[in-house]
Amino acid sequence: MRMHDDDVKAGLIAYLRKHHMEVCRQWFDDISFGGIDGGVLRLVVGEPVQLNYLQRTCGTQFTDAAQAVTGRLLAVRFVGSSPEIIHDPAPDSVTADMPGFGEQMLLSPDYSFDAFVVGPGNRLAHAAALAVAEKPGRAYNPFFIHGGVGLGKTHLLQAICQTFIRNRPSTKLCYISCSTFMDLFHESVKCGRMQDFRLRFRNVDVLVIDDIHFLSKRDHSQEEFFHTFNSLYQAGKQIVLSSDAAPEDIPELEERLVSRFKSGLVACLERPCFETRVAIVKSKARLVGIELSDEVPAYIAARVDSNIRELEGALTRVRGHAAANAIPITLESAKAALYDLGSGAPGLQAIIVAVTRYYDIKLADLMSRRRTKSIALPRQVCMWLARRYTRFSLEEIGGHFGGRDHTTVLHAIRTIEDRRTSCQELGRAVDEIERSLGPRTHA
């Protein structure tokens, strides 16, 4: 019996609620049956950014719930919705042939304007980076935001971009992390093609690069971007990064660099309240379509106060806790999901904050990729507390730390736990940070 075209649809978003949680969101209603041909299952998609998502990460995810449901062996295949959106965007030709090149970061469509809830330690930023999405090189520019971890200067630089890509087709963007800029930058120095990585990122209309703070000074990359700052300043092209520091207490940042990027508007995104946190709780619900009575987001909200990252984490559990047990989420439902968060056990940005007061250093240092010995083991020290209090994975904390892999988050980890017994200095120094986080945790 052939399925009617809703039913199809519909059995789909059930499958991915019961069997892929993770992936589902709310706009997932809006995406379209295309029909079934030579065993292709179409569905189609009318924003851009969210074709591109769903082609880049969930395929595997579809193809399972289109198989199951139909008892077919089909294969899934997202398309747009008209002749405009591009389904899969080619490099620019002149840099088509080096790796890397044409492989912008994701942009994700949870990341809009509409998703970001304002507050009073992110209404600046958030007002700007509007401003900018609007009158791209004449609002403000360059625009710098700066922040914590998990804060939203992620978020902000994504609706940037969705918003040009939504109502400025044609802008030339390049949105990448300035890790990612200085690997294309050393892949070019290499193969003497520093020509085309120049024509690349000077013959854009807005550049967007996320976590500046890691330029490296003693690579020339300071250098380069430099000439690539000015080029496009001076053409009236739209600059915006983002920074875990504000740039004048971004490590070893040449001075001419910290002056270039003051010159158009710092943004600094604090710490959540918590009337924020709760709207933060009850629009991150909203996106993955659950309903919540009101004091669990209250709850949620008083018990995590660090950054929006945990927040999503502490809702993503209450979330999983419902699902496993099959019952509705409730306040006794959350608490019984978030029980061990009040037996003193710290959150990252906890840990972070009493490593770096207690040796005396700057977040953007501990961030940095210095590896001197008095940036070096204070970084080990938050990884080997990350990992012992947190439910962090090893690819997790590496991330908060710069991007660092799991290898290098594991060395720290076996470091710190062999040197804190044989080394009176270190063991008192971690015993001392324990103790500052709590007197449970110290346990």
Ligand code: ADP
Contents of the next structure:
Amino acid sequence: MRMHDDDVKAGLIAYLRKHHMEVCRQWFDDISFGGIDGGVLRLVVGEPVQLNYLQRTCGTQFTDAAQAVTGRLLAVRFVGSSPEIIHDPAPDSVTADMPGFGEQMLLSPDYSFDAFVVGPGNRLAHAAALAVAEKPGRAYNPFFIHGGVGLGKTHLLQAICQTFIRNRPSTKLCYISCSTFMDLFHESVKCGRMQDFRLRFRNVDVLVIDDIHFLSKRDHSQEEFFHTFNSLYQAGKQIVLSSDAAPEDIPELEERLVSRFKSGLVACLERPCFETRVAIVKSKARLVGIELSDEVPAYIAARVDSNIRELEGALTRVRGHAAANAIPITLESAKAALYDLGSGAPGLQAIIVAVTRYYDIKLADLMSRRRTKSIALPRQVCMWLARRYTRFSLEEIGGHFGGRDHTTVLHAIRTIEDRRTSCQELGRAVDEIERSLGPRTHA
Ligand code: ADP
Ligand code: MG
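Given the form predicted on its own above, what does the protein look like in the form predicted together with the ligand?
The next block holds the full complex; its first chain is the one shown before.
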């Protein structure tokens, strides 16, 4: 029996919603069915960023759906709608693709300007980001965004990148995390490929680097970055940077870079107010195709005030709870899903504040890659507390604290767990920090 085209598409979406809820997005509605041929089911995607995202992250789920819906052993292929974007974005035009280096930083279609909610705490950063995206090299250069964990730095950076890609497909854009920049630098030194490295980074039109606070004085990559920066800047190329602290507060940053970072526009992201949080929850729900009645976002926003990533985490729990119980999302179901949130469990931000205060260290140090004992121990305590009181995964916790992998986090947690009992001083420290976190009261 032959299925009608529209049925195949609708069937796929319905199956994905039921079995792979986590990948589903509202914009899947814009995907069109391109036919089945030679065991391959083709799906046509107009937006290059969406196309690349699907190709790289959703293959398994769509294949599963295609096989279930058609009852045939099919492979799924995502293709572009116009001839020039049929393939992956051209390697030297879009994304941080580094031929020979095997590095690409994926852009998430979720992180667009459309999905970014503007409020008092991010108005300037948002306006400046838009200006930079529309007039690279001419509005603000460099453009430097800073703010705490989960406040939207990466989102804004990616929104800028997506606008570049859409408006000027031929722009040579390099979007990369600072730690990848550093790793590539070391790799290039080791393999005697510095020439390639320089060519690669100094030939771009736009350089976007996330989490630049990882630069360290004791690491030669900082020197290299300085020269990259100068060479691009002098050529009038746009540079966009994000950091968890203002330039002058990045502990390991050389003075000459501090002054360069401050020479363009420095914009700060502040924690969102209640109204903005409500709007963000609604926007996140819309992104995944859910309409919520007003009271649910308001309830979630009142319960979570630390950062936006935790706000999203709460929404995910509410969705998961409703899906697991096969009930619609209502105020009651949201309350049930979040019953233990705010029963005294502190958020990540509160943990970080308590630990930096107790040990009298700077936030930027805690989030840096520094391994000195005076920083490493407080960081391990943070990781241990984060695991104990928040629902973040080991990977997520590692990501928050200087881009560490989950084994490092696991090691930190075990270390504190062991030494908390064997070392009196540590035991007392942890007790006191936990006491200072106290039971939080919520609206
Ligand atoms: P950071 O890089 O500052 O740690 P992210 O950019 O990763 O934070 O943001 C964390 C989450 O919060 C992301 O899912 C992002 O989409 C969301 N977010 C942050 N700010 C906003 C905003 N103003 N509107 C909508 N979502 C936001
Ligand atoms: Mg980030």
